[in-house]
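This document opens with one chain alone, in structure tokens, the form predicted on its own.
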Amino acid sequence: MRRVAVIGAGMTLFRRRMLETGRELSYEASKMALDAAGMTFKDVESVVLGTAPDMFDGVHMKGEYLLEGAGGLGKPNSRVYVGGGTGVFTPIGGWWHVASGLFDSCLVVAEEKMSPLHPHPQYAFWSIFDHTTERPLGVTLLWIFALEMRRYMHVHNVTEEDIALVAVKNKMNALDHPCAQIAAKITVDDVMKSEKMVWPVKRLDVSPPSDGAAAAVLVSEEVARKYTDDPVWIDGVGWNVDSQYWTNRELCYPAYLESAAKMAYKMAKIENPRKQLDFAEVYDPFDYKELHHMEGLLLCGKGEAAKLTRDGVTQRNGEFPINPSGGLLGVGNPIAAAGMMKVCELFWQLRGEAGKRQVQNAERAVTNGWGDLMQVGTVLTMKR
């Protein structure tokens, strides 16, 4: 198997109405990933794109439709697709790509445009519950994240006040992101204000309908030493599906996010992921879930996360930042091309690129992805 490397990335704004279309926001992310690399189109010998549902975008075959825009048009193609799980995913199908031997250079590509679905893009996902059990009930994500958050606080015996910490944190941090969406000075004051729509999810809970994309060339040990002396290596990738009856699980721990983890951790060779990661960019599209995600990547035990939060080691300046990028939460949420910003945040990270927002000495890194009914853990580590 043989190592892979990051050595561009590149994301367009994030942003609730872009007026460019789904192809002409693949096409802006893939040029300033190329660009960053010191390559071209013609470089790329494959493309992997990653979306989430077609009525998104409102076209039919989407990874077919955003084909011209990433410069896949007579390459070798495929799309990946396992809902908000999709943007860690999708590098880790260009990985495959790379590490496989089939070839040496892969560009992936993340896009989502949700302002086209109306009234709401909620409603994209209504056809996923079960048509006899679930839709009757007239359930929305919304709702079951919102079941989901309660079960966490009651476990674990977590305030309203401690996840709000979460939207504070990232919020802020998304203020040294220049494609931010909606970075903010709040308070925790602020968040429980806001308007309820689900209990206990507020509307500053929780992150917004995003229209963007994001992309990053994956290449080969050789092809990387041609280009840069600086590359950032894929060193651990793992994912893993849970039964979609979401009923029927715990809700306050992620088992489905452990069992990729571990995946990842063991290819890896990470046995302590606190200790031998610097940060983590972990998927947060509900304040809690970056909690709920942290103790499933490992990263601390069950029920600590929100004392961690609390006591600051989140912080960017803290003893193990999270969300350094601000997040879902504070840069947006194009579901799929979420998932890839968080990609392209480690590799600036690492790089020493991320501005701003840049962690000190930072050596090794984890992000994740989290999809479909409350099931799908996508995983990615990446080092210097």
Given for the second form:
Amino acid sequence: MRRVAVIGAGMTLFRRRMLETGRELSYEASKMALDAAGMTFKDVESVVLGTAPDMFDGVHMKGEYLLEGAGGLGKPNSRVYVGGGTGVFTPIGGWWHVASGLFDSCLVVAEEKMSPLHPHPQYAFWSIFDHTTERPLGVTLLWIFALEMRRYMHVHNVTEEDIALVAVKNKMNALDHPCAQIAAKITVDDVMKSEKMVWPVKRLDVSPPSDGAAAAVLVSEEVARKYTDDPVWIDGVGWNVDSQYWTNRELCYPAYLESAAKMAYKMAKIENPRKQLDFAEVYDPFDYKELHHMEGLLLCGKGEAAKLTRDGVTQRNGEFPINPSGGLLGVGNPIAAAGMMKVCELFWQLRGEAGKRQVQNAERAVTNGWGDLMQVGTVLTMKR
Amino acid sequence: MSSKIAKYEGTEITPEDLRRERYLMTTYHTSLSYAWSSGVATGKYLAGLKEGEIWGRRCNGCERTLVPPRMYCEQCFRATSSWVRLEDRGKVVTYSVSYVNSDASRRDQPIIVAVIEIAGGSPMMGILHLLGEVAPEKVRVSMEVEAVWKSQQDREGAITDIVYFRPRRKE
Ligand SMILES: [Zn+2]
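Which structure goes with the form predicted in complex with its partner chain, now that we have seen the form predicted on its own?
Below, the chain from earlier opens the complete complex, with every other chain and molecule after it.
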């Protein structure tokens, strides 16, 4: 396998509703990534596009619909989709293209436009449940997260207040992100008093629906050296999936994420992730997921993430920063684009371009995506 | 964001724009009917529910009893071996209290949602269902619960033949 470098990244604003179409958002993010890399449309040999359910946009075959805005016209172009894991799986798809030697360059683009579906994009998810044994019970997607959160709290004796600290931290970090949708200075009390959705999940425990796009340019080592003295390397990728029979699983621990992380760490020759990595962009559509994913990514032991958060270890200036970008809870959650935003954050942090969000001396980092019926883990490690 | 980039593209549409109807809305009324195949395993499961019974499938490879039942074991990747009648009671593995409907609108009354490990199945073999006849603050993980069935003539071979599970009444 060949080494794969990232040499440019771009993203749009993340907002609840945007004037731009999905194609226009894809174009803006792609163009920004190409400009940053010093490349043009003609220099791109292949395109991998990530976007989540067609039902949000109300457009079937969204991969083809977005194609032109994502620079895919007339090129080998493919779409990947693994629910919320898509944003990190998209650059993994780009990595295959380049690592395999099939292509010297690949533009990876992730887009989501959730705002078209009314009254609420949440509605698009009812069909994820089993049509015979679950849907007749009046399901809503939030149920599975609330059930998982409750199980995690029960097994590890974690409180709602412990979990709320994550929302407080990430929304605060996002104040320094110019694309952020819901950056704010809030308190644990604000989270506790926010509207109950599906207890224990409350309004401020959840990331918002969003529109947005993010992109990056992946190239072979030879091409990277032509364009930059400062490439960032994707040195590990991993992915895994657990059973669709989610009611038969122990929900307090994401075993599938551990498997995905071990695959990536093995490739990157990382034996002690907490020691060898400098920070992580952990998938955080809900605040409890940050804790859950820190454990699944082996950044701490099972049930230890809440304590690290209480002790300030995961603050941007802490010993092991988690989500210096502000995460999905602060920057926003246009599904596929949100995961890709984290990959862009790794790139900008490792290049020392993260401005006010800069983590000092950051040389290696990990990010993950997660989705479907709480069953997909996608993991990517980068180093400078 | 990169400190090298000065401006990020994107034009926000605000709630005010929506109120002022600057945002065109098209509503499609699509009616899609699906004739789902129940499948072999779920078909038998539904037939059991109609009789007021919960059935699982035994795998002789890993010696697990699976519910919801399946004709193959996903861990051993072999055919499961036999049908096992389970009990119509179990334990709460986890639960939550839903204040919202499928479309994210608010419910008048919250409902309690739970994963229930069915007695007679293997550990952690749970199904999704609702809890009733109990206040949300009284529910506990590991609480013993029993099925409350619809009357025989109202049962149709559906998961909703169980109205909900309630705290088990000691015999
Ligand atoms: Zn088996």
